[in-house]
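Just the one chain here, the form predicted on its own, laid out as structure tokens.
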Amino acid sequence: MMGQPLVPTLLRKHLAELAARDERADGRGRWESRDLSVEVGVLERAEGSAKVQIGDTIVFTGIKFQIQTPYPDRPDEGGLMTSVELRPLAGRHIEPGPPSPESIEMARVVDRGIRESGCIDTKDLCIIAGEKVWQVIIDCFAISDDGNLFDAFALAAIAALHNATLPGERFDIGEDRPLPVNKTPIMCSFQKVGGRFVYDANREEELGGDERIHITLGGDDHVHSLQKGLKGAFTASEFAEIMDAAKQRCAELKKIVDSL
């Protein structure tokens, strides 16, 4: 065990013992989520916003808009940008300073699921072709990190987008109007803990776990994005099992977002 942190080593052993009994430390089943809540319209100064709580993990997402010159190769399309901010406020394991590799990865994974779903038609963001387009800015930040920030951020982002209003009046280019969002992409994340994959890993399971996978699905079970993290691999049968669990949970979460 030389060179291995003592606490994670003991934690991994404990989690493996639980897995051998088909148990988890907090009593959940393998594919069971912690308690979840979603609220929209929670940030007054944002054009759209949402708060998501999964267990003791709490995040906020705010939507802002700016007007920019379109890219030359896409003169009639607007843009999308996603950022994730992790501060020590959210957990003792988070260090102050510039964006960490973890926050950059989260932003990219959340952005990819939304972007690849096509839920925002970038042509709808065109104001004057070749001159002015809307840029959609998705700002995510954590209040409390008790694991599975990926899913919390992704859920808050799509809920906030559904809640967003293009501020035409503020920019003196017409009336305000709802941001056109035509799909509800949902991310589900799984982590290998004690030699088996589980859904919605908490902070303890993340610390003592191995590889993870993030799957973003549409309402028709279309895979919009798939991202693997950390070292390790999964078998074809493991992936099939994960995908079945993802389809069921994504459908449940889609209903929650669509009902807001």
The other form holds:
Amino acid sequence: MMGQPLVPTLLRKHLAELAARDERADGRGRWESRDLSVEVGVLERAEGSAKVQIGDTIVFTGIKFQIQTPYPDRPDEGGLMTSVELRPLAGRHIEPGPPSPESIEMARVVDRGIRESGCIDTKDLCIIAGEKVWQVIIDCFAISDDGNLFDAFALAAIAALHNATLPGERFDIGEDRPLPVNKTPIMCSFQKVGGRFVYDANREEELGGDERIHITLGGDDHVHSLQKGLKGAFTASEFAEIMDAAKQRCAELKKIVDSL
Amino acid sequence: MMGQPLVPTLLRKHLAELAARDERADGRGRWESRDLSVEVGVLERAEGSAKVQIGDTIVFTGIKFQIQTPYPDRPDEGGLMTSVELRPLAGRHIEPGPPSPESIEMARVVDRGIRESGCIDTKDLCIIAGEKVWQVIIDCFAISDDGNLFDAFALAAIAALHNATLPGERFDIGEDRPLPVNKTPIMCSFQKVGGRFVYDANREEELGGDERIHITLGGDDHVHSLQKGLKGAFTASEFAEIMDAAKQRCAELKKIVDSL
Amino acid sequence: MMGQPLVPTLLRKHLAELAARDERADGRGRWESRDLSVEVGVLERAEGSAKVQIGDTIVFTGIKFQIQTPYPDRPDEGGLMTSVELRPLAGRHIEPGPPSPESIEMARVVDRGIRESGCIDTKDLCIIAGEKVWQVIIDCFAISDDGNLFDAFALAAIAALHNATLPGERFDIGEDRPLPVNKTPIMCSFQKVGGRFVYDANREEELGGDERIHITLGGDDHVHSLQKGLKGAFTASEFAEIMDAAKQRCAELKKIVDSL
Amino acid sequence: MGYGDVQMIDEKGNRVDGRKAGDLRPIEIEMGVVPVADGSASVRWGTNYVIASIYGPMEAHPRKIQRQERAVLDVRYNMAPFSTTDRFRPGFNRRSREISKVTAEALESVVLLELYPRSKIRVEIEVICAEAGTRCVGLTAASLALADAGIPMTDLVVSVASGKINDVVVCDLNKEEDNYGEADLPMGILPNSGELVFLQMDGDLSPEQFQEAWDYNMNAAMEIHVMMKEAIANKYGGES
Amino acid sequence: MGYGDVQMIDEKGNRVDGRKAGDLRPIEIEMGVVPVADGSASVRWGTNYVIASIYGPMEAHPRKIQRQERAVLDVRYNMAPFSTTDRFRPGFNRRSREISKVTAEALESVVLLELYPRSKIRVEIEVICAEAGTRCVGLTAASLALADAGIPMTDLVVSVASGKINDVVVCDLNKEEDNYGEADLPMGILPNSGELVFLQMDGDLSPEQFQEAWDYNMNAAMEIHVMMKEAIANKYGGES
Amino acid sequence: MGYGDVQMIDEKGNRVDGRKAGDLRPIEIEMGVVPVADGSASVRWGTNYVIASIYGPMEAHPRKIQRQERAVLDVRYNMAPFSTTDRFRPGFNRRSREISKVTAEALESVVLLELYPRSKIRVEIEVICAEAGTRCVGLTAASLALADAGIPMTDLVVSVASGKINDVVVCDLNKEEDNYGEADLPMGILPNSGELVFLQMDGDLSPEQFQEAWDYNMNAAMEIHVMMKEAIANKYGGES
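Switch from the form predicted on its own to the form predicted together with the partner chain and print that structure.
Whole complex next, starting from this chain.
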């Protein structure tokens, strides 16, 4: 479980003063991202993988496959599972132990964005109907947490899926083939800092900020997943503003992923 | 786990003074129950259910069925399982977490009363010998704990069993039919308060009391289950006295259940 | 988990003074064992058993068998599992709870000594290739911990294995027959106390000592398992010295076990 | 998602249970249902049945959860074992953990936590019968129970979800509709300010559909708010 | 219950192991079997073999278990993995938890806890070999171990069970009888006062049978008490 | 053990990957790979890839782990779920616990713990890709990360294993060799004094083979030590 940091009153005050001048501590604009890079095929033992770095935030996502028996009511559909490991490697504030509410929320929000976009057709995962189907496991693993792990994990997850190979040979069921991935859902996260929402909050802004909104968009700006986290209330017009920012940023990131 | 209340010395003294005058804090006689009501068929998703209210103590019991493979040495016998959930909803003193010793004891004592009375003939739960049998699950759930959960759960459990339907249709194995229940075992619990045993202790009496005795009787005053709980020593004549009270009260409660 | 004893500065000083005079607190020589006894066949419900007493350290080891399905890649090989239970019965310093790192280490070190010696040929445990094999379970259980549980468990384990019977009749697969055990691996443990290694440290020496080395030898002084535990650094010549002591003591203990 | 071949709305816009697109299921509120609690309420909503109880403010322990300048909310959402058609196994559950977290965060946005430094308020939500939308019913019940306990709040929280079936946006999916639902948008609304303290969504909604679902929720929240105020007034003889 | 067709008592009233209805299995007590403990005892009873050890009185921690005015007993009953025919898997076990609880409550009724405010006394009971009646053997062993540790008690606790087979009430069921048993009545008796501190029962007993089983237990307790006093006297050279 | 019929070394003494008996796999060290940590390093060794990070010294809590006169090391060795061919399930793992324990004890032997009374230093070791010998790679990476964090040590720890295949002793088994390995001798060596702080072994080694494996490790440690010093110097512009 993540430790409970003392409420950083001074930090909040500082961030509010910056916000009043329409500034951020690291000089970025409200909707501006930190430096971002995506690499795929970086994990030797995974069937698909990606490394995402956003500023000093670094994550790996690995795709592994297992064979399972399908559910009786969906005999020709495979499975999808998303796991988030926030190991204490990635930050002073992360404590060892069973999954924290934070990591459970991250896993579920990343999972919903992928799942609800329909980018994986679970029927493509059928091996023998009623007997054997593939389960896709998306393992998100943090190396360095300087804020906005949600977006880093979501981006690494969709990039790793695009990079993944169904390991038929290892399981003696035919040749290896690329995992079919039909779409590129993208998550954008916004946090209220100093009274206004900003995109891609770093850890300092997370500590001194209020509520967070996660938006996952697919093609044609269709919404696939939303999540509001943390304490705070927001208005309809605030939401409309970040939805516009999300539409623009998701399109940019989609291009990056699709070009890998 | 339930919290450890400080020993309520003043409360004990007060209760002892009342006992010396043969009185109880709420004006009841030694063997007198609080207002009691039993309703059945109260839970939409359960296959049998009951709500019991004794004073400000409120519980639900729901019956659910599952299909299981019988034990190899008893191929034509179904199973019975009793679970008690003391969720923190039901009282300030109940803490979240894994089952407390208190809830385990309750579940086991309620279970023994039902099981040992033979009111469920496990052979009536056979579907296909050696292959499929019904498992009856008795889920006891506290809503408000003002003392004597043992009796409330036991009463709700036997009432819910009498109300239960084997859900053949839901499992595609024939028509729904009433669960055969042959007997009506009844539990009566007594607590030593101010040096003498009383029936149906409320929470105040539990806090300021000593040992507790739970008696489950079937037809013809046959004993099916006994349990002494908490710190305290009692004499053979004290036991004889509460056994007499139990015989009378069990007969009254049996009538109530059988008339539902 | 074992409690963290305060660093016993005075004890360490005392032990260092003794070591400077080449003495030990109980008068033993550096390589001298406490009184040791081994009894076999002491546990009524186990298929093989031994009791080992070394000074005031007392342990039981019981052998139980289960039937399991072999691993697909080793269809004709049975299994071996070693478990160590450090229950709070055996010492003030042992706390209840899930397996401590200490007990996990003990189990794994005892297991490696047995396993790597090849004293059990896992093919001797085959019942029907690909279908049924025996699993040997070695349960090490401490009664009284006055130091050097490692050696006590390892000795009891190999003695109990030599004493064990495959319970064919209980599982309806033929007659009972002795478990084939081809070798007699022996563990000797050394602890640095007052700056030099001694054999068979008692609990006082453990508390005031430094690093520990466990050596398991088989026939012809072949090494089967080593483990260095606890904080401390040692030199090659220190190691050579205790390896010599181990060779001599292992031979003595092997005779004792082989003569049971 | 997307079992488009099952017709859940007829040509006249009637839903399987006879409701129109914007209609709510029947809702029934009862205050003070847990006699030993400091505050409580139950909400029956369709065949959902949820009980919430409040304990506190009380001393926060263990110490490490204490906050110098405000109270902490300790919120638990849980499904009773008999609340679902297949028995719901007690124990750790990732879905319940997530719902507990977002419910807590929604309530923290309205409770005047600064009034109770170093203390803890326990909010217990138990789903006794589950149909569809239990997280909304639970959040609504919890806000009623907090009112029953006399805990000061800036506003009640009204929670409701709209969704999509057969590519049509409708309000407050029932269980049958939920099985074939193509999207779900639960919100937690402050009826006096119109602000949101809770928002989730999954499925697929075009920008226009999203706006439609949003508006259904806003209207429904006002309707439910009236019932909530009535239930409180019935108990306390005044307006909340 | 009720496998009436297996004959466990012959026409002369002889049981499968040759005992009469009221006879106990052989019992052997040893004091001080755990050298590092503050007190200990083992009891062999039939093929039951149980060891109990005592640590304390010591400081009670964690703090929250401490009681201002008395000691707390921390009692654990546990089955060793090799104590049963099928290996007994270590770990959480509802039966062991219940037995630990009622054993603790029985012992709390005799130990002079007020003598040791704020402290803890650990009582560890390990079943090394199990036959039938391990909870009685364990409680008896624990009371001997407390005596060995010099912990003041108002009385020893003697625990024994009677039961019913073939509709006949008999004392101290062995394993074979227990498999076909129709009732079991374990009691914890204070031999000097005749009071009870432990009582359980399951199965089916008519009022008359119940009285018969009760009386067997009372008589057996007196017999066992003599052996217990002897074992203590052998070690300490006096009467307990 | 002992699959002697698979030939892993040819008649010229060449191993499957072309190495000679005493050769190491390629090793690559990177310092400071976890920007938010107080110190960190990664080691790629064959296809092993291990990252270690350091946090602290910081206040030791919970209190009961605190030591008056020195710091405690809190060491965790863990395998990432995607680090192995079959997915490695997160959660409790006996092997990882043992490796964490012996790794901690090795590092405690070199870190000047007395400099930081009452404090805690966290050492986090994550195996990102596993080949063979991950415990050695992890211990080596941890010692580099401690150096990167500026924690004073008496020496670096260099860890390496030698083993036996086809009855031939060789240095630094790769995965394929490890599958057929007949013995494994991992050691943790202080390159300046030649002392050992970590030692394990399993399999079967005659006294002579044991000496041979020991010597391979000692030589390899000196070779790796050079690379470690270079990596540190590259970052800090000096000698470690």
